[in-house]
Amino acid sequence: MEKNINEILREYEALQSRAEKEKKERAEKIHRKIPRIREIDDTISRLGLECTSYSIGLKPSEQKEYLEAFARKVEKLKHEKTALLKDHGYPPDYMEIKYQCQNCSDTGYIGQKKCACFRQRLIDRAYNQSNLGSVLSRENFGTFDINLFPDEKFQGHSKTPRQNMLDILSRCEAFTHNFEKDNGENLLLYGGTGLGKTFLCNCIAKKLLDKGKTVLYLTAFKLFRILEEYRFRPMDAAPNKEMLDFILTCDLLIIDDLGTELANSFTNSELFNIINTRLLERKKTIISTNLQPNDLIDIYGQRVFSRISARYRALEFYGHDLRM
């Protein structure tokens, strides 16, 4: 984790240098093409230096009057500059510095806190190191093939697997479309193996990543291993504390294959803490599992079951294992 953080900080330094270089190149271009704008910029710089040195020796009342006059002069020059840019077909902010992230100005931090873009870069690195980045390029809404699902009735269900999957697909796309709405919607994807649950988790992850949301995908096994290392291995606490923060605060947490881990009092307690904390913080979560909803109460207890049953939309997957 520390290595990733240092590498990302170097990336931010490079982004800032590039933004400053591009701003300088745009300014030089405009100064060559519109000499009057060079004069305006030089005048604003000179006025700024004069203001700093001259206003120091003034009385408070005189200083206020002087600074107001200075602000009026600069504002008038800026209006002239904007008008000249517009007359020559350039946007008003053409000569301003363009940061990739306007929230943190490509520093990675807002005050003392990591910006969302920093956190997502850390998550993206975890994805790339786990090869999930290449998976998302293959498994997304654009590559979803509804024809893989049979259109014949299956074991007494009123809808065919294809009809059912069309409904699920619509729900998942609506979930991404309405993600920013404070509707408290979370998803529970359940059913047998090989029915498309993980594929749809990846579809949702890709769509929201493309929208600039922080998304963390973890299998249940990986999730509880991170929590175990954080709780019981102090030497590993620092990097895993960073990951624990992601787990609790990312825009979307995807817990895949819940039920494949070794369930015990520790996993049950931690799962409740994650689900409950994210509900309180109004952060959205998707859980996929091969278990039936009623199995959740037997394995994870009443507290976990009550949160999921009350606050998650359950989507059932059924049909034959597509991997077969």
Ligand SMILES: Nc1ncnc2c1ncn2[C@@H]1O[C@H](COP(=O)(O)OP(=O)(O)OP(=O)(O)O)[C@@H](O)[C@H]1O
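Not measured: the values here are computed from a predicted model. For clarity, a rigid core is taken as the largest C-alpha set superposing within 1.5 Å between two forms. Positions refer to the first chain, counted from 1. First, how it differs from the form predicted together with this ligand.
L262 is not among the residues whose C-alpha shifts by 2 Å or more between these two forms once the rigid core is aligned; its shift stays under 2 Å.
After superposing the rigid core, the C-alpha of A14 moves by 2 Å or more between these two forms. Fitting the two forms on the rigid core leaves the C-alpha of R313 displaced by under 2 angstroms between these two forms.
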The other form holds:
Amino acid sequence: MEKNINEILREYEALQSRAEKEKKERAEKIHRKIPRIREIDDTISRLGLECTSYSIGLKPSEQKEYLEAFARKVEKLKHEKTALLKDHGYPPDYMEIKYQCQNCSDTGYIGQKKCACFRQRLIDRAYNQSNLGSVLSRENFGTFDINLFPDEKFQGHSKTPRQNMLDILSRCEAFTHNFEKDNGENLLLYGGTGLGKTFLCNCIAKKLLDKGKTVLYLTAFKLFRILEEYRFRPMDAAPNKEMLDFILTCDLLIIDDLGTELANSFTNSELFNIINTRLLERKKTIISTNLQPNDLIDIYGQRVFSRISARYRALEFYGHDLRM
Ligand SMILES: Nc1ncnc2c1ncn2[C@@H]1O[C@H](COP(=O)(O)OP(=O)(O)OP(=O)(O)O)[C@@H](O)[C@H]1O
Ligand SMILES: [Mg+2]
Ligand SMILES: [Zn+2]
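For comparison with the form predicted on its own, please write out the form predicted together with this ligand.
Up next: the whole complex, starting with the chain shown before.
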């Protein structure tokens, strides 16, 4: 974890110097193209210097007036600059520095606290999630193809698979829109194999990552392996609480393929702990499974089942296996 933190801090330094370099290059280009902007920039920095040295010698009452006059002058110059940029077809913020993360200016910190983007980088490293990016560029709300779902009745269901999928889709979109609202809705996606459950998990993950939320995607198999390593072989697993904290506190946890792991009393109590803690912390969770909701009682017990049935919206997937 230490190693990861140091590497991430180096990434941030690289991002910052790149942002500064790019800003400088844009400024030089504009200064060459639009000499008046160079004059304006020079004047603004000269005024700034004068202002600090001159205002020190003033009485407080004079100081206020002086600073206001200074601010007005600068404002006017900036206005002229923006207008010039616009005339030449550049956006008003073209000469500003552009960070990847607006919240922390690519420092990774907001005050003393780690920015969400820092936490996400830690998560990606800790769970080798970095390849998630390429999956998410293929599977997202933009690439969702409703035509894959036939509009014909399916085995006694009242809605066709397509109508059903449209409902599921709007539920999932609502989930991302209402993510910050405290209505406590979590999702249980269940149904047969190859029906688009993982695809929708990815759609939601991408949307929320783009909003700056921390998202951890794990198959149940991997989740329980991590937990087992943590509990039973702490020496090998480089014991660190931060790993486990992510599972409990990331903004969205996706547990995919629940039921494919070998359930035992250990996995059951761990699953209960995760589901329960996240509910108490008001952190959202999505579970996908091939099991029917009622099977969850037999496998994971009443305590897990009752929380899922009370606090998760169950969305049933049905139709023909898309992989066929
Ligand atoms: N809405 C969609 N648009 C385009 N492709 C889709 C869509 N839904 C699913 N697919 C594709 O169909 C295949 C099966 O989907 P997916 O992996 O999401 O199924 P699943 O329900 O998670 O299955 P399993 O239960 O076996 O994990 C994948 O290749 C996926 O990319
Ligand atoms: Mg799947
Ligand atoms: Zn940030």
